Every structure is written in C-alpha cells, then in structure tokens.
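Only one chain is given next, in structure tokens, and it is the form predicted on its own.
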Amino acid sequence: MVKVLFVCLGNICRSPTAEGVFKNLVQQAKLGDRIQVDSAGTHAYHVGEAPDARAQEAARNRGIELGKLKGRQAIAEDMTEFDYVLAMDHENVENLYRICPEGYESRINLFLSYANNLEIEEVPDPYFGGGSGFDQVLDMIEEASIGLLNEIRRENNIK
C-alpha cells in the first residue's frame, strides 16, 4: 500500500481539495486498494471542521465531494506512516521538517513538483481570495495529481 499525505496550513481549502482530487483519480484508475490518501494541516486553526464550502463547491462543480473530509493536524508520525508527503508552499514544508522525525525528511516534498506542464513551485491559498481562486487551485491539483500518480505508478511498478 502507497500512502499519500497533502498538507496545507489549516486543512479547509487545498490539501482536502488534493486529497478529493487524487482519491478520485485513484478510483477512476482501480488503484483505491493500492494507494491510499489523507490530508492535514501544520496548524490546528479547523481541526474538525469540514472543507471550507467554496472549496467543497468548486470540487462539487468538477464532480468530487469534499464534504465528508474533516480537517486534521500533522503529526510527527505523518513522516513515518506516509510514503509522500505533499506540501502545498514552502511554509509548510518548513513546518513539516520541525516536526519530522530525523531519517524521514525526504519523504517532504511540495505538491507541485509533481506538474509537469506548470512553472510555479506553490499552490496559491485561496482562503481569502475570490471564488475563482479556487478553480485555480482546482486546476493546479489536478495537473500535479496527474504527475503524482504517473511517479507512483512508475516507483512501484503498478501497472
């Protein structure tokens, strides 16, 4: 089993997006009994709490449901369970290191350099932007989702 951890700073907005995202592209692929996906956030802002509702509504526009995801904390056990560990910007790679056990740290990597066809390093939060904010970050998902599950499948021979 491949595990896949996204994080974002509060865990309403992107990393559950990304964890919509690629659970739907895992199911679309028949790989659910191969890969599994989870989300959290470096600060405890929304633990509990569903998905912000401009996320879940752009999700839900695109035909994945977000509602059912609560929001969670990373843990310094993340590093450990996780294969990958998905920032969505610096920030949060740098609060991944703080609390990563010594010996798992490459398993922090960020998001997007899974997009092959995008030329920037961050998926923008989208929290206090307008509604199409969050397409964009929908858009930016999907692109790296594509190139992630590509990387796993080729790192683990899954066919």
Second form
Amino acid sequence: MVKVLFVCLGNICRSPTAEGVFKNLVQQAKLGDRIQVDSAGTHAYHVGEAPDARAQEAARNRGIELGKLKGRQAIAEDMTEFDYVLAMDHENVENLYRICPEGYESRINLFLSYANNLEIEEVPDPYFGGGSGFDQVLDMIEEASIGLLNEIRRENNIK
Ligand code: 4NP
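Coords for the form predicted together with 4-nitrophenyl phosphate (4NP), given the form predicted on its own:
Starting with the chain above, the whole complex follows.
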C-alpha cells in the first residue's frame, strides 16, 4: 500500500480538499486498493471538525463530497507511516520538519511541486478570503493531483 498524507494548517480547507480530490482520482483509476489517502493539520484549532462550509460547497460543485471528513492534527508518526507527506505551503513544511523523526525528512514535500503547469509553489490559504479563493485552490489541487498520481505510479511501478 502506498500512503499519502496531505497537510495544511487547520485541516479544514486545503488539505481535506486535496484528500477529497486525490481520493476521487485514485478511485477513477481503480487504484483504491493500492493507494491510501488521508489529511491532517499542523495546528489543533479545528480537531474533530468537518471541513469549512465554503470548502465543502466548492468541492461539491465539482462532484466531490468532503462532509464526512474530520480534522486531526499531524503527529510525528505520520512521517514514518506515510510515504508521501505533502504540504500546502512552506510554513507547513517547516512545522512538519519540527516534529519529523530523524531520517524521514525526505518524505515531506510541497504538494504543488507535482503540478506540471503551475508557476507557484504554495496553495494559498483561503480561510480569511472570499469564496473564489476556494475555487482557485481547487484548480491548483486538481492540477497537482494529476502530476502526483503519475509520479506515484512511476515510482512504485503501478501500471
Ligand atoms: P487550512 O485553512 O489550513 O487550509 O485548513 C485554515 C483554517 C483555519 C485557520 C487557518 C487556516 N485558522 O487560523 O483557524
């Protein structure tokens, strides 16, 4: 099993959106029995909460349901458990490095490094902005998800 963890700050906007989009892509590719997907936040502000209503609505408009997800905080064991730990921004990367067991740092990367057609490195935090921010976040996440699935297939020899 290849295990993928998406990480943002609160685990209510960006990383649950990435979890939903990427799970959907994995299911479409009929790889649900090969690739496991989860998400977490670097902070505990929203532990146990469902994703932000705006994130849920934006995802639902693209046929993706996030309502059953629940916020949790990232822990040190996530870096030993998950093969790919994908952060939304540089601050998330720094916070993950701080709790990462020695030797597992290379599992932590920026999610958008897998996006082939994007110039930017970070998924911007839409929490304090308007509704259109959530659509822009979805566009970036969809693009990076395609690149990520291709790379996972290549690195793990999944046909
Ligand atoms: P996320 O967005 O990291 O994409 O889930 C945020 C959610 C909550 C907060 C900040 C960002 N907050 O400060 O509570």
